[in-house]
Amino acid sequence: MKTSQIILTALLCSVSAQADWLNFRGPHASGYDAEATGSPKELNEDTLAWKAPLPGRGLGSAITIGDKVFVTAASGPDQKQLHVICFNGADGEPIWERRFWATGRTMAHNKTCVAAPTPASDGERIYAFYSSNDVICLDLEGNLIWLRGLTLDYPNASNSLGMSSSPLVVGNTLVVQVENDSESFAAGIDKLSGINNWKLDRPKTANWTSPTTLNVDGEEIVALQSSEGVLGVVPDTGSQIFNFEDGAATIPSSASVGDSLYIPSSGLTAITVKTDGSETVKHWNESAQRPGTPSPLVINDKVFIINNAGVLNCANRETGERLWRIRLERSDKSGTPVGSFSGSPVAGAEGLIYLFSEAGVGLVIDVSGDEGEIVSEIELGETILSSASLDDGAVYIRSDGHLWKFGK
């Protein structure tokens, strides 16, 4: 082999094994990335690589292009002062933070904050979405591109708990859902200009689900949940082709395998979305599989969801039959539980479910085999609302005080 095929296929192998983590949830809004491996087994002081303190409150994940983290925040009496953070990912250290004055409506009930949604990017821009209707544009080392000030257009766009729907960058088009019971729509902004591609009228009630993607026949849509059902649109135009019309929860969020999608509504339901894209054929519908906070997870043939009571269904993806079920409760087998959950789950491809409780207890279940195990239990003795994160063999999670990694 020539000396250039070498360096070819090294800085392959380096890119292949690199899997950032963009947005919510990560590989389709979904939760499950099958590239995602080396992820420890064990949350430790052992596996504990660092935390870092942040400077203000917030509930959206952290994201990871190459070595860098990024995490948003809001701070002060009335949360508008917006934050955006890079973190060196191989030791903490801070690399830049840019700071920006809300421009809207910063209301938000004591639960939330203002730096509730979960920034996106498309490995070359970080796009941060606040629940003021802020969204900003910067690109990897801190410089601004573009800001949107959304409350300017659209003024009645909020509601009185504060919003919380991540972004999610498709192809060329930021999509953002600004769903509540006043001014409610759904926008895809062109992701280099800042200025509307589409909008779409959404049903006039607080929603805090956020987008996902399917992919049908080798093209990308973006699925949009209310509490009307699921609508299905091409990303660059907004243009409608399917809609669920069947009604969906308002918190949790739908998960995604190629063109079939798992909606929250009347407990669980399994669509697929024809090849055409002109309907959707409904599989199933399990009213007990019923998700609370955590939206659901599908891993290989398995859906997970975790109902209002703290307790862990596993359920056969093909049928919504129920296979196993376990309580998250201490590993002591005390039978004390861990809290309720405001995050959702996450895994990677060795079937290591990661999943952290409001009150700051982290929990790996092993769901690889015919029943799940939590196999490690951590206390971070901080409030935690929101999802994990995965990347090159790493968690990333952040607390209301800190970001925390664990693995390498």
The other form holds:
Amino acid sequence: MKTSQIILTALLCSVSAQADWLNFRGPHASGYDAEATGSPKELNEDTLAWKAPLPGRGLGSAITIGDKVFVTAASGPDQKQLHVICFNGADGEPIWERRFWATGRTMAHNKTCVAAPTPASDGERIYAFYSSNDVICLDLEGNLIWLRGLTLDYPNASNSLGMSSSPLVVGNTLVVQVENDSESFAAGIDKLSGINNWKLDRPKTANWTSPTTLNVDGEEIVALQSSEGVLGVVPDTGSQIFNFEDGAATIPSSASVGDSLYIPSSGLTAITVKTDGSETVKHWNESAQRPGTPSPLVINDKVFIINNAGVLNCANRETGERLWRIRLERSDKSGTPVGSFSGSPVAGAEGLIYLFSEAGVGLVIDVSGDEGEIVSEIELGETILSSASLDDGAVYIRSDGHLWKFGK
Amino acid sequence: MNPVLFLATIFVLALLPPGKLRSETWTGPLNQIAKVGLEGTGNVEAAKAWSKLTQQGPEVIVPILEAMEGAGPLARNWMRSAVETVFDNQLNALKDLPSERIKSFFIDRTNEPNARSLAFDLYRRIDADDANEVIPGFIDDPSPSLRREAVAQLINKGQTLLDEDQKNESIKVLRSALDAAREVNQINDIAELLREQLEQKVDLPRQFGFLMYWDLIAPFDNTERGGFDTVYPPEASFDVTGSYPANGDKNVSWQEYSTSDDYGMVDFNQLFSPLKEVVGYAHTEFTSAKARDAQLRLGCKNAWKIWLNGELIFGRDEYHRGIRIDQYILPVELKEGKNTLLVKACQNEQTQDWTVEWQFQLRITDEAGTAILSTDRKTTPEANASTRRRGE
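Would you mind giving the form predicted together with its partner chain, to go alongside the form predicted on its own above?
Every chain and every other molecule in the complex is listed next, the one we just looked at coming first.
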């Protein structure tokens, strides 16, 4: 192959990788993708590209790889039928679907469901994970690579309310958190064989948070959040790098930027991991910046949280000082709150925040000015408990019944 | 390979009938998939086998379904995915599918229930009208999911008759549906129609097979949740006349208890008043007509352990995350005659309103969810006599 061809191939791969949304909350599982450009500024009938029916319930977001979009779902009287569906991103037509029987417990609170975690990918394979502890690895064409039934392996690893932690692929390892009141653990699973690289006992407390990654001197570190704090581990070995022990929330997850982590802990706490990775430096804590169910979001020099009252707070990322806050209300001037939020905010290169309420109202919020402004609003007419996903020029959101694509 | 041996092998293969030759193309991969085990063992080999299977034609569909007999839950999932992939490939290519063989497979009740249900789903995609014609025959099927289809049709029929004010006919149809139903949601739907709209009596505890009569003893200490692992005297041996030191300085003894709850809820708070950080035990006997496989189906939002005939079956130290019928399904072997059951239920320190419950529900069923009743099962207690103390 000629040098020019190699460069061109590398460039194309690079462009493709940048555009993909590979897991819950995208890059570093933190919600902000500086490479996702051209997302629609308005969500309306004109920007709705397609709407596809789904075969079952699900809270997990869509992930995108190239021109394919992947979603999981669970169906049947006890949600014992697990689905992985691949759509054509261009037209919303299903390309393939794979179905499996749940091998673990499927009991969950009515508000959540068995397909609560967002699948993860390394760009070549899909890793679907469910509250039943089934882990399914498929390639992009739907060929089965491996299966795990973590409840078969660890019979008391379950939460009767349901679990929702989304997995993450880091290097050669799929990281899963299966944290509950009983047999609580996190594991690093070899992404090719499905065999454990490592398994750590974790606090025996129900935990619905998802792992995030930090980049410390070019090394990826996985941050495992729990009620006790945040444990930083090497993804391939599970070796401890740092341990933040001030406690943390068990529903909203942290957001990272480089070696900094913004933790839902006593409100919001900002830490940096030292360059040798051994310790953390606490920069600030703001008790008033307390995230509700949605996870925090960092865009450049600002950090955003949405509290349980439906108020969007913007703070200075360096100091934690609040810059502004707005109540998320309907645009009809009635003062009606948009409602509660279960999904987390995400944003692309233009810095527009995409957020969907439980009542099915989608918002686009411009946060580039001195105060946030809702610039677009759409009613989807279905309950939405999930977070949006971004691809170049597109926004995806799913309910129990449908997957929507807005944009090009 | 030795050239002579190679030629001899070719010669022997050529003499085999075509069916036999083809069967060898899937036998090896299916045997490989059947070997997948815990913690990911066998995954890499299974993936290669899966790839070989899914490159084959529609003739592989029924052999894969047949291989599900005796396969573990992980292997069954590998096989299911292979069957559906081959089926989808054929369907997308507008090629013929072995519809009659698939139909014969799900009609045969001796085949594995999950595989039969899958075969029915595939057949419905080939010939939906004929599949609907077949459904009424599933009314007494050993496969729960196939039986559900038939029960659903009966519920609809009963509702239609009710809407047409043909109450007697509706009752007859819904009673048939109730006899056949095994799934909780369907049983509840039928009972609601019969009770609330047709003023019929329904003995739900008997329908489900809940155990209603118990002996209870409490409270033992569960400070800092330490009682879950502490072996208190009732775990060591059951003696209905036994009296043991418990919380505080007084002795406690076993008390008779029965529940009239539709869902067999055994509520320690009814006898011992709401308590926190305590352990209680419940004991009962169950007479089985024969030695047989069965399932203990437990619902409990407290930490719990359960013993059958003195053997610890399972335990779980989760508190107040929810309860539902059949929350935990535990395979066991009943012996002929008297079987003893002991349940340990632990209450923790939480003080929220939703942490008051200190209770469990237990039923015994076969694998399909059909209630197995004790041969000496007593009449279901009346609703106004839900709690009885010894001697009352």
